[in-house]
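Take a look at this single chain, the form predicted in complex with its partner chain, given in structure tokens.
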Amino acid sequence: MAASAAAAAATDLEVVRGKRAALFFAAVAIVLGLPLWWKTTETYRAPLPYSQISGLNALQLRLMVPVTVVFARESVPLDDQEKLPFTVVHEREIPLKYKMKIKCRFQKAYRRALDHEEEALSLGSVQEAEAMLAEQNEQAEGSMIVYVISEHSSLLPQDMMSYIGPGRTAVVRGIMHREAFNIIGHRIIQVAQAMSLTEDVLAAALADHLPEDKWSSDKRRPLKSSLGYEITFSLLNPDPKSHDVHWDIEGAVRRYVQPFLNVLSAAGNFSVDSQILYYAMLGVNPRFDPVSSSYYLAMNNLPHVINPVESRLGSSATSLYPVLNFLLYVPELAHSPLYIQDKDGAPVATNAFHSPRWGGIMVYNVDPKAYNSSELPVRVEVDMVRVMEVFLSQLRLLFGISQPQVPPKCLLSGPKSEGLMTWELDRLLWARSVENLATATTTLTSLAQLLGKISNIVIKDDVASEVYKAVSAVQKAAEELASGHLSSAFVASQEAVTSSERAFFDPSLLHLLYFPDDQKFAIYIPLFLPMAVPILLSLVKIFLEARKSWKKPEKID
């Protein structure tokens, strides 16, 4: 009996020891094994500023336009002149269906005219006055000066109330009235809006980010913002047997395109080249019009013209900038003269059309008189003035430099010799900055979403640093816009786009992307299943026994 009691005690001891061993195994597996496994199979994910990125969506863009308003003598009543100088702020929200709230803020600093300005404004014509004032003033990008002249000044024609110059200056007629500042202020805002920011400009800039509406195709005409652009002029000569076409593209680029691009160079890098392509046909057979014995391309055929030609154009192999193509097409002898028809069937005056975000095509008909005099091939000298007029106006359209909405009774000065007014460039920079900010924000948001959704993606430190850089650049650009420093805001916005795209397209993001869960389990199960099952079983057993031993004392009671 004693022996059996001793044996039972020994058995109990054994049972307790077994239980302890099982518990220890479980503890080691949980405390040491699990963290070790977790740590060694973890993908490296650098921390990202998720909250700041989601904050960017609710960013309020405040575009500040500093306007200096200079009052000449006798422009406003005397007692009003006494109040000068002071500052008026005019702010309004631009209604766009976009997640960012965009506010436009005109900060008008009113002051009296200085002596040399008075002198300039008393000159005979507005052009002279402008030239004299331009010598004195150096203006920052995005700012503007409005001169208020006396009601009866002969600087402007009598029926004109205001004038917009080619530089960053405008002239507004003053008024002798009790509410002079209010009335003049209203006129100034009208002029300033025409010269800087309007809804149209911003809507065109944000066209890709706005919901589609019926105007969107028109607004998507301009090229997307980029660090640089390549402009390629191509002369298509499908019939070199009949036409020996020469064009002085070197001279034309030097004379017309380069000055225009030099002004525009603030908005990006440009490279220009040209080529001649022989035997390059249009994709559409022109129809014959017996009345005028000419050939025509109907408007609904025009989209089909480009694709076959494009394969010959050759994409630029050496840079990643978007390419703008300008094609000059000299139709073959069998199809000349060739005209482009518009919607109503009337020939287009310029004989040219453009394709949004792609470029333009102009058809250049050979003078029919040339065929009489000599035998084939006929030597054709292209009139580059005619061609470049068309191509440059297309270039303006493709960069989104549209005609401003001039307020009533406003005189618009003729363009400068470069073909671009300074405030048009400013307007482009505003639009591009806003577009860049929108692009960068969208890119960052979708990157954050993607990284949040797919936990397999490795986030390296350099990707994270690009993200941080992009976020801070977006914030800096917004601040600079709010404080009216356009050029630095534009630079910052470009930086934001570059950094965000570099982070988004970093190849390291894809390294471990294809590691599906079923393959992971296929590798884990042979090890984990045989190890985990005994541990779990003994844990269940221990738990059941423990519950039994808890219940037993209750029964005794």
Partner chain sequence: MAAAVPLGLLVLLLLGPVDWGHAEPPRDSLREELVITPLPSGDVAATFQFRTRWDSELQREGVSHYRLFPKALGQLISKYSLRELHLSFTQGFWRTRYWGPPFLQAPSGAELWVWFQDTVTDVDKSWKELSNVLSGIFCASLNFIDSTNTVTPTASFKPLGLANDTDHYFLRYAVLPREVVCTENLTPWKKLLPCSSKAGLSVLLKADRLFHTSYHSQAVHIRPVCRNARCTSISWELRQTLSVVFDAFITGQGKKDWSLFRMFSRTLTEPCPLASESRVYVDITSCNQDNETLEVNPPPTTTYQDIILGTQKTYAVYDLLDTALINNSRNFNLQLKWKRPPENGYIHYEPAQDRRQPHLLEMLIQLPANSVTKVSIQFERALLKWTEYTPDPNHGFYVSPSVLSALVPSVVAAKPVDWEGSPLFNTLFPVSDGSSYFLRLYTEPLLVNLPTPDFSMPYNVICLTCTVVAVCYGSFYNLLTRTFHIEEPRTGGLAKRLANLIRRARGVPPL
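Can I have the other form now, the form predicted on its own, not the form predicted in complex with its partner chain?
No partners, no molecules, just the chain.
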């Protein structure tokens, strides 16, 4: 009797110990195991400034252009001169169908001319006055100075009301009228807009972000903004048995191209190389014109010329930056002379054409007299002055540097010896800054939407750091543009694009992107199932026994 009672007590003790062990293992698995597994297998996602990124879509750009207006003696009535100095602000919104609102703000600071400025404005020609004023008044990037001269001054031709120089300087003729400030202010705004920002300039910069029906394909001609560009000059000699072509490309680049690129270096870094390709054909058979005994390429055939030639160039495949190709083609003897026709069938004066964001091709015909005076191959000396004149004009077009729309009766100065006016460079930096901000904003918005929709993507700390840098750079660039600091705004916009694209194209974002849930189950079920089944069965057994004991009626003596 005592032995059976002891055995029953020992059995109950083992049952209780088993229950406690099962509960302990279940508690360890639930309290410690599951959180540890969840933490060690979760997708790490560093926090991102989603609210700031969404706020970039509603960003309003204010492009401030500081304009100093200097009034010479007898340029306005005496009563108006006594009101100087003061500041006038003119602001207008650029009407573009873009989510980012852009306003152009001209801050005109009126003042009287100083003694040395009066002396310069009294010279015989506007070029002499501008040269003297440039030595003493140096303007910052993005700013300009406008001199208002007397209504009867001989500094400008009598039929001209304004003048735009190669620097950041302009001259406007004054008027003796009670509304002088309003009339002159309107002329100043016209000149300042021509030298800075116009709707066409910004539309070309934002061409990739605007609707297709808003702007024509001509607006998509300029190159996209980049940290660097590679320029390749290629001489194509498809018939070396007939033509022994020589070109002084090194001297031409040093004399004509490099000065232009030195001025343009503020917009990016440039590298220049050259090559000679033999037996390189155009890929399009020219047509013969019996009237002129020459061959021609019609305008509709020009797009088919680039692809066969591009396969021989080989420079764009290894380049990290956009490549500009400038090809000088010497036609073979069987197709000489060769001319390019426009859409009306007339020969193009330069015998050249260019392709947006790619480069240009010039056909260089050999003088027919050269074939009579010597045997084949004929030695051909390329006139590099004529060639570089065409290539530089194409380079200007590829960067979106076109002739401004000057106001009526405005005298426009020719460019400097470098081939680029100072205010044209400012206008390019404005356009590039706006383009960079639009690109960075679009990239950040797309990245935030992508990371919000797909939770499997890992967000590392360095990626989040680049996102924060990009957002900060966008905000800084917008502030610098609003303050009229063009140079620092352009640098900040470049940083914004670089950081945003570095974050968007980071390889770590793709590690767990294609890791579906069924693969997770295939990995974790063999690991957890053998451990979870005994624990679950024990918990179920303990629950059923406890439930049975609760329902068991108590005995009443």
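Between two forms, the rigid core is defined as the largest C-alpha subset superposing within 1.5 Å. These numbers were taken from a predicted model, which means no experiment stands behind them. Numbering follows the first chain given and starts at 1.
- When the rigid core is held fixed, the Cα atom of V491 travels less than 2 angstroms between the two forms.
- Superposition on the rigid core between the two forms places the CA atom of F528 2 Å or more away from its counterpart.
- In a rigid-core overlay of the protein, L59 has its C-alpha displaced by under 2 Å between the two forms.
- With the core fitted, the CA of A27 sits 8.1 Å away from its counterpart between the two forms.
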